[in-house]
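First, one chain by itself: the form predicted on its own, in structure tokens.
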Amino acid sequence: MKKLMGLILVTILVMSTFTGCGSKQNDVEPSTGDNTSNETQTKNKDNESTSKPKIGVTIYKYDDNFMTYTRNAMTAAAEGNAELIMNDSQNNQSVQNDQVDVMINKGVQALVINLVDPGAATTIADKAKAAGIPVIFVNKEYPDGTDKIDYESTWYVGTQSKESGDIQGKLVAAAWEEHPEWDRNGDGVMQYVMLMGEPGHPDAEARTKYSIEYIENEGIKTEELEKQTGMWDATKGKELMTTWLGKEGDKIEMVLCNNDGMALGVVEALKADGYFTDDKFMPVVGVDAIPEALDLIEEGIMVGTVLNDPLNQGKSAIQMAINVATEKDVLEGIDSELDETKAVRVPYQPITKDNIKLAKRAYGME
């Protein structure tokens, strides 16, 4: 009896043992190997990722040469800093406005917008402004200017029209005087062909108009033989320098492109009809300095390009969105002040051979 007794009593304090190790268990928070529970883990996880803000973005088209490197510039500004949403308009405005919609339900805390059309700005601001999102245009300006556009929290980072096709101007218009053998037929008259942007487009309409303002403006007399859009494509740039080839054939004595994609399907074209081999040259300008418009110019074949900065751009445009979206002021940490119209304007470069290394710099090639 006494034996049972003593078995029942430490049946008894052994079970009661791991009954009380079991209630100090549950009062002790699992390890984790760094003594941080799940749940704060969790919980550390969600807020590492909503303190970098929520950018949405938009691109026109993403095959288009210069975008490409503006929407990689975009890329690398906001990593670490924020989260992009981006998006391929494809060239449609209707599909853009949808992809806004759609980021606003997101719940995003800024917009940078690559406007399809620039008049477009409106409607984008408008849906912006029900939202309470600030917007930061870039690239692609409305037309009568962004501080006309009815929503305080909009902004624009770009160029200024006019300023490329003045320098693309002075560009040719140097290159001409300096080459007298340019004008085959010696009638004194520069025969140009002219390949433009996007109708409507800002930047297409000026570089047209003022390109050839300024070379008339240093007495240079022009003939305009053929003009027409080639909508920034390289391939639409080299089907219509074949055809002209065939129409115009040698009265042509110089070509001027809005950009550098169309300017390299010019050069494609002109490579097939036997030009760039022993004597026989064309001289042909762009804009925008890409990086395989500068491997042209070193080779000799284009002569030179206007630097349109599309690091800065994408850059600037990414850290003003987020500047706003954490309500800090617009400009923090931008070397560069609003003009007039609520813009930040990146200046535009003439590149030729001769100082080439200042566009591989803003590419970051060396």
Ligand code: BGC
Second form
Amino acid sequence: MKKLMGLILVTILVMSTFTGCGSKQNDVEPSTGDNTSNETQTKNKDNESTSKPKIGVTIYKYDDNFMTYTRNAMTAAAEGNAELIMNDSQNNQSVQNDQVDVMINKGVQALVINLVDPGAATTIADKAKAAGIPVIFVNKEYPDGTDKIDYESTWYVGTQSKESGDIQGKLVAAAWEEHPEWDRNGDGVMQYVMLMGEPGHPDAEARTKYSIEYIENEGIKTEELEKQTGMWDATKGKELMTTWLGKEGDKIEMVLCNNDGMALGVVEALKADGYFTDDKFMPVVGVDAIPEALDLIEEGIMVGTVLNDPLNQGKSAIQMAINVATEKDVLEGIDSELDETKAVRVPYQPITKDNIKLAKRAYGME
Ligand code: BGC
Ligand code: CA
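Switching conditions: you have the form predicted on its own, so give me the form predicted in complex with beta-D-glucopyranose (BGC).
Time for the whole complex; same chain goes first.
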């Protein structure tokens, strides 16, 4: 086993010499989900890892488009600054709980946790508290607020979920006003379908609610034709949209997706149904601004998205973990305040064809 680890380490070192150790964002493809190894260790290239803080990370599942970008941002932020132990929790909370136990036994000095189940924050915090290890939760927020968790050394890095719903709603309302022809049946009502992220995820709940609320507050009447969870996933998004096209046909006038991953699947289903050729068009919006969605926006296929900044979230989570692991102030080197729930909030931004560069930069594309 030791021999094998040594060999792996040497291979990594050799490879990083050839590639200049470049773990650039756009070098790394999102995981395909067939990655069965649970844990990867990132050593520092100068092999001085022992002097660097040891940080234990869990990602709810590697096979998630957006979290893959956030994960890569974490790895890049740790390079030369910390030793990361990174785990794929495979969308299973009990797997994640075990991974946390193992990392605590390995002597990690801080934990960065992307929960499977947002409600399990207290379970993880109890383990960390018993071991005296600080925890930074990232991306999935404890629904009652991180300040309600009974462990002082707990913080959150993410976004303000409601903001993404508001921005998506604003974007949809503006585009709808600009395109009266989208009201196909001319009844003055926007007949829409909604693809939701996982139930109980604060981002999914808020995006579903506040996008429509914003549109309605702009004085646009809406009618929900279909609403279901696509679990943030492109394949499920495609399946849902295919079913709805069969059932509702061209009654559908607008497709709102809680994330771009599902929007990619929706676009595939629409293309298979003859959309986006000649004059057949369907407005689709998402959230995240992942590179694949940006391409679709540039091609005039997707109307817009909402930038969910993975570089800043990943980097801040690792910086905060290093800070608390080395007994510095949690916010040292972070250009942000904590809100009343002990959270660092990274702002969302509306993205359309006009400001696509902003999103490309946030994803390290240029
Ligand atoms: C992102 C989704 C992602 C989810 C994972 C959300 O903030 O918008 O794309 O699947 O986080 O927790
Ligand atoms: Ca209509």
